[in-house]
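Only one chain is given next, in structure tokens, and it is the form predicted on its own.
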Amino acid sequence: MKKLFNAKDRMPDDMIDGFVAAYPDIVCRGADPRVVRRTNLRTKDGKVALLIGNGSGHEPIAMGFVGEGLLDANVVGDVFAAPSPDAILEGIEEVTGDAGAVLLISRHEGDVINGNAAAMMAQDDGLKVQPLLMYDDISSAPKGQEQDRRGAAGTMFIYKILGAAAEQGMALDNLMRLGAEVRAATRTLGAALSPAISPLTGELMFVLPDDEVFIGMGVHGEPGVARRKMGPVKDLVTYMLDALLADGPIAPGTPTVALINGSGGTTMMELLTVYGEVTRQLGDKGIIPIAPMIGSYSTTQEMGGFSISLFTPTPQMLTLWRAPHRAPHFPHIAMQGR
């Protein structure tokens, strides 16, 4: 498959060039060229900073989520590779003021190692920085071992809710508690239909027969947990919802946010069809679907597939989920729903 780039070693930098050129009133480059930060920072005036370091190739997450009401900065790594501890430290130092910072870490080995190392270096330098580990993928570790699970699309609930809370002035310790509560209320399961092509090697990231679906495929092509034959969407959604609700039961009458995330090569027609089945089947169980998000936000190049994330918010969380924001690629949440 053909891909558009100037040179492989310039892909993240050329992407950042285009991003900051498109939205100069919202984002800019930091002192380190791999740091993308808010143009108008409030973190030096008493706001807790919220930032993350992660590998590129999954956009719009997380670079597209920098802006008012969301991230203060994103430290961009190479394709599918976490940025170095020194680079993450540069981002922390650039945006952190006296109120401190929450460093989000999506649970993947390189991100965890480098993020925790950067947080410790920042603490040694006298900065009030707390790392918050994010995980939600039920296929990657069994129930009871949630802390070993991978970060997946459901981490977007933490980005948005903590971003809104920080914008409203919530203190560092309270943000950390809120983040842990949002994480505990989130479950995600994905399905891969077709592989992506690595922009670095030009090779398929995995192999899957045309008539099969891989359940639980990770965002870097990590092995899934089951294979199923292709069939009607309703059957696949039933299988996935049964697994999600077995892991995190939801009582009838509970307002629940469903996030349907495309993997990069899945059309909106398909994603809306999935959501239609999800909301119908949740309704059949007496669960109340509210404030959904549907689109391709945490991607793996052109991989075909999607994930379903279920999130049961408190009233405070739901208000923060729906709060206005100004980030280029994070959608505005519909106000409809009870």
Second form
Number of protein chains: 2
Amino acid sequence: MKKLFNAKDRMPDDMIDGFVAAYPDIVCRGADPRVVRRTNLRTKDGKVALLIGNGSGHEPIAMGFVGEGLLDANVVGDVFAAPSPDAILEGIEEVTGDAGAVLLISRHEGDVINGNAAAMMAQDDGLKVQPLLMYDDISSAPKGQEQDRRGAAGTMFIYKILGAAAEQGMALDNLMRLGAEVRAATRTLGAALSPAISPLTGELMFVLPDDEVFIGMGVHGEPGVARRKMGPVKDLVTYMLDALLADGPIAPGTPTVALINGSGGTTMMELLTVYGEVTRQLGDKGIIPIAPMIGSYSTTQEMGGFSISLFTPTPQMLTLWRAPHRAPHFPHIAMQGR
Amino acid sequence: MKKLFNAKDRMPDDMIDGFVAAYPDIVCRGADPRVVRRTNLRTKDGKVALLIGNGSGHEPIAMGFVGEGLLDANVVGDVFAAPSPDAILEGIEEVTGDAGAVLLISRHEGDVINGNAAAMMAQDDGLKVQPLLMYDDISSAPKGQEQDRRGAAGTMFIYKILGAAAEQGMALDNLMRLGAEVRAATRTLGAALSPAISPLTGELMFVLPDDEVFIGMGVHGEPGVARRKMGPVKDLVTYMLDALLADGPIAPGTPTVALINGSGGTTMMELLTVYGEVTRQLGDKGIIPIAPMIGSYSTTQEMGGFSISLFTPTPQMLTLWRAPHRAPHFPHIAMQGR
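Show the form predicted in complex with another copy of the chain, please, the one above being the form predicted on its own.
Full assembly next; the chain just shown is listed first.
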């Protein structure tokens, strides 16, 4: 398998070694070696904790997003596998103070089962922990069944906005309400172009003809909903925006954040080209693009592809989206302007 | 060709459309549509201008590095091709005031010829423009012939440090001197694992056996200097650090910045693993790792591979390296701590 690693069973651990060595005044290992947490926790001083457990192999999400103004901790699972309930519980216990904690869960089966189990165990131990399910992928369940959808790149709006709000002192119940409102204002649709090599098997994760894209493929290679012939990218963007806006109409004049997330092996040249098409086509409908995010943040190894997320923030959400933070691998929207 | 684009001859233009649409209060198009410049230029108020012309297809370098505290302009060439002398001259004329300009040139044949020609034309027009050649790739010419080496990812230290110094008011001659000092303190060595598809031909840029890495391959697929069998990444890092430290010895106790740059298709999991090995092995030699940079910033499309750059800054250089900036796609070292 042509990947840079020492031993297969050490992949997440060696990666964590590099991460905490790089940014020691921001992140460190927790008592459990698979817990990465903020070096200077404020959660014992009345701040609500914000954390997530997830499978590794999708970096920089979520480990790279630990830091002031964003996550307090990430419990790092094996590649493409949710951490155990016990490991997530270790993370919760390490960072949760009297103000409680929001445990984010990106809606995938293992993450939901293990995350909910960990939250229940923590509650039994007397900790005020609330799990918040995140789902945004419109291809994975029809309109009206939003709660059955998968978590995709649009979950990053929840990470950032709750992270900033918690840093500013928002209480647990209000954070849970705000998270649900951000979730309701976000929709994502992805397209896969080329497969990645799975670190687990050393094999390609799927096969796709040379002239086709797969719409709606999941971040672990879950089957998509439609195949399309490759063509000019503007036609693909039109198709994807039509689907997103049919699912969640956006009125002319509405400020809208577009997130163009690369799957790992798609170039910045291509992602910027996609953003140019998205912003032009939204503009044609009178929608106002604002404070975008463009890059490969929620990845599936070196898979080729991208997703478009559309998010219609309230003014409060927009301010929190743009608030400064110190997470090493999350972009600095405030420094990027608009 | 499985890439996201509208028409082959529009690739750089469509990419620029997306970039300037995303960050309009930071960057805009110049009078020449292939010039991307800062929206609020300060170079007419006594600030020395800093700019570069380079082929596209390597993003985010260099277009993504335009912004306050970094580049004033980037002249964007066709894919993998230096812009013409006339285009570079347009960029120089647009941003150069009485304080003059540093024209950065990453040492590749076309860039050198066209950059020097543009600088001479600008000087003939009465502009105070100095070209600064950048070269750091130790595999491309032996020790003692440093001026024959290629520019590689380590050029980013010059971009950032001169960008911050110019923003703070440093004069042209001092910037040229500082740039040469940063260059002398930087060495880079790369390794290629898997090829990218060339946007020009639609074909793979090279072929490499499944179990081999190519040491010293250039950013346009220029042949490397050695092949090695794949193995544990720690052995590859040892080999590369030995070569870097033989070329430029670093005394124990020296603060050293490591840049782990991904070629495009190599995951953050792998780059962090490489950094973990680099920092551990440097530490074993008593060298002090500080203010690192880890990510895919100088890329060759979706090529698999990475480079290690070692940079031994003076305290002044380190402060400038960590200074705040607003370039959309350059990392914020100051926010990442240490």
